[in-house]
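What follows is a single chain, given as structure tokens, in the form predicted on its own.
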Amino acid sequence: MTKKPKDNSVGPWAKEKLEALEQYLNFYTTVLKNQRHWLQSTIYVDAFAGPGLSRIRTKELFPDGPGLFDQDAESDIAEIEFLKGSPRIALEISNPFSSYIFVDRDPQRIAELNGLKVAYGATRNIFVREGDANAQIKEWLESRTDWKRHRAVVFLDPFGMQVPWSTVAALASTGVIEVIINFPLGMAIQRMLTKSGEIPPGWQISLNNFFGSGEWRELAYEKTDDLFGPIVSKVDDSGARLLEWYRGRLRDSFGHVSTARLIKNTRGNPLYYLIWAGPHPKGLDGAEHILSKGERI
């Protein structure tokens, strides 16, 4: 529903939700940096990956009015602030991975991700695969790749609801990959669910993929009676409730699953959550030590 800036600008509230991305990364591959003697590679997957730099924004991105999802409407400033993306973040940590593969569907994006490449290729093993996230990943986790001598942390953060369970799924079910979700129930989710549940059967069909299964409008909407019959309405509580959901899904599948951290706008407005899944429960204590410093639900 929502779409990426064309300017590949970013909120200044990206700037938590990186720090939090690179403290992660850099706790993971410090962990398994002593472990080469059975490990092979380390992959960082980055799904969405964007620009390697992008401008930080001063203007609101939804020009409709004010609303609990308009992001802040602040007059531009004389100095202009930029902010490295996740794509660079991943390169400078202390302990790289492997090996990088980063997917994106915009060929200037493209073309930004391939002079990281040029840049790093020195020291870094780096994939640049243009296309649809959901098809790139599917086609790696065709490649028979060796899980039980490879490691992988992917990094799913769209700018929307991109990322269907499917997706989700098949990577829990290799058993070893960690991923990093960006879950957006601010951004996207809220904004589908109607207050009357009269929902267009487009949205409803991007839900049913997002989640997996039809079971978002039992915990969304409840139905009471009245003179004029029966009424369903959303619930005051949708919100966590559908959060707490999803992350028991992503704690089935995986074995583990973290704090969500709640990023807001400076308005205070609620975007999206962030939200670790892996097998290990090494990885949750990581995750758990960086996601609970920000606020939750």
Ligand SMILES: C[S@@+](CC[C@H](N)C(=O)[O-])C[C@H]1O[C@@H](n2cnc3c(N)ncnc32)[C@H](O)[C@@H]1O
The other form holds:
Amino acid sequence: MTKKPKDNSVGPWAKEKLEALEQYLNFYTTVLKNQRHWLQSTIYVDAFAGPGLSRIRTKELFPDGPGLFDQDAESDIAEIEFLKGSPRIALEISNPFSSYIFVDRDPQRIAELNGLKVAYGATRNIFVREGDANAQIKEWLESRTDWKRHRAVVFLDPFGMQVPWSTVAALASTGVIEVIINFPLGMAIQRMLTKSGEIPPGWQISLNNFFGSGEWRELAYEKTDDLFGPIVSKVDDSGARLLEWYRGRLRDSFGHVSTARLIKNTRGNPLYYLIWAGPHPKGLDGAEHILSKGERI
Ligand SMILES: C[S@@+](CC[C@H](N)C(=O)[O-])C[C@H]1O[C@@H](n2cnc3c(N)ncnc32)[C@H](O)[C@@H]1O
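In place of the form predicted on its own, the structure of the form predicted together with the ligand is requested.
What follows is the whole complex; the chain from before opens it.
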């Protein structure tokens, strides 16, 4: 239900997400740098890679173009800020991964990712895959059965609820992969959880797939009795309950899970949470340091 922006523009809050990603990837590859004797490869998978470069949306002072006597026009144009997307962030860290897999289903973004492959290909091992992230992850996981000497970080950053629990569980089952997940509580989940609890069948299916269980209903709604019989209503802390439940399930599947870092829009409305999950306590130390800095729900 969440639509992607038509142009390659992002809200200013994307900066916070990308800074956290950069810090964690730096931490991860620096720690693994000293394990080269047994480690065969480190892989970064950006399953919802997006464009290589985005324009940050800022308020337009001159929506119809600057007037003749608008002295500040030039400096306003200069204020347009570009932001490196997650693929570039990952490509530019000082201790690079052995290989990079970038997935997107949008052909225009694939063309831009292929541009990155040309630009960075001399020093980075890059694979660009067009298609659905879940299908591509499944194919990638099936292509490798022995994970012992490989390590990977998978960034799952869609616009909405495009990552079903089955994908998360498949990644966890390798026992060596870490994930950084965008949990789209404000952007998608809460929009589907109507006040009355009457949820269109298509949305119910999306919620079931996303959570991998129908238990979200018991967490988000309560049944009380009044004179006319039972009434269903949404609980005030539905967001906090669902978030903690999801984090608990990540912990059960991966072994460790970080604090969820809240990302808000410029009006202060919650958009999504960034959550790290992985099999190693050292990874948790690094992720916790970075992701516990944000605001709580
Ligand atoms: C939020 S953007 C990614 C932003 C990027 N991770 C960054 O931080 O720079 C989400 C991207 O996912 C892509 N996308 C949406 N649904 C997808 C799917 N099912 N499989 C693969 N890509 C998808 C969109 O085309 C878009 O480029």
